[in-house]
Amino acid sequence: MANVLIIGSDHAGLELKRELAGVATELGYEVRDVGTHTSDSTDYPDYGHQVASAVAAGEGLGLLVCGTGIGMSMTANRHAGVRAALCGDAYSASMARRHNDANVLCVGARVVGPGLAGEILRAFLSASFEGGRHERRVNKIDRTV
């Protein structure tokens, strides 16, 4: 079975989301796009919650794109078991997976261009959680306060 990437965006992230879906497909991922599918103004939490719910249910990794990525990351991180990372560079994206076991990548379409966003996604999808001392820390993140 192919790896699954569940993607979502608001209107500001629509075009970049479409480009990143192509990158994910090239990397062998099955892409599930929950929307938006038009450039009509929409609310980012609607799509952030859909992606985060699917990730929390174990359906795959997530990718969220809005204007800055901030709103999407705040929305996704409201879900238990979701560790959404807002990344603006490939190193941070790789480290988010390797050390923080991030399962949702958030990017800002008005912050990074398509070339850099593709590098960020590639770094995120090619990295995996290292465990070890990082597992203890991730467990502390997931602890309910």
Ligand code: RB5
The other form holds:
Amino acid sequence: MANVLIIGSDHAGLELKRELAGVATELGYEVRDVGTHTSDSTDYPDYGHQVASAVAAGEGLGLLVCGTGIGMSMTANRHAGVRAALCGDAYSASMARRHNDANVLCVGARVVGPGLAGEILRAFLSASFEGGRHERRVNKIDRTV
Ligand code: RB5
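Having looked at the form predicted alone, could you now put up the form predicted together with the named molecule?
Zooming out: every chain and molecule, the one shown earlier first.
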């Protein structure tokens, strides 16, 4: 069964999301795009919640793109079991998987160019969780405060 990447964006992230879908496809991922599909102005939480719900349900990893990535990461992290990481460099994207078991990558289309964003996505998708002491720490993220 193919690895699945569920992707979403608002209007600000539309173009970069499409480019990153191509990167994920190249890497052998089955890409599911929940929208937006047009450049009409729209609201990022509508897509952030859809992607986060699918990731929380175990359907795959997630990718969310808006202007800064901030609104998307805030939205996705409201979902239990979702660990969304807003990344602007490939090292952070790799470490987000390896140490934080991140399952959603957020990228800001008005912050990083398409070349760097592609490197960030490649780093995210090629890394995996190291477990061990990091598992104990990740488990503590979800405690009720
Ligand atoms: C849209 O103008 C912009 O606010 C949105 O894409 C995002 O950056 C929010 O976090």
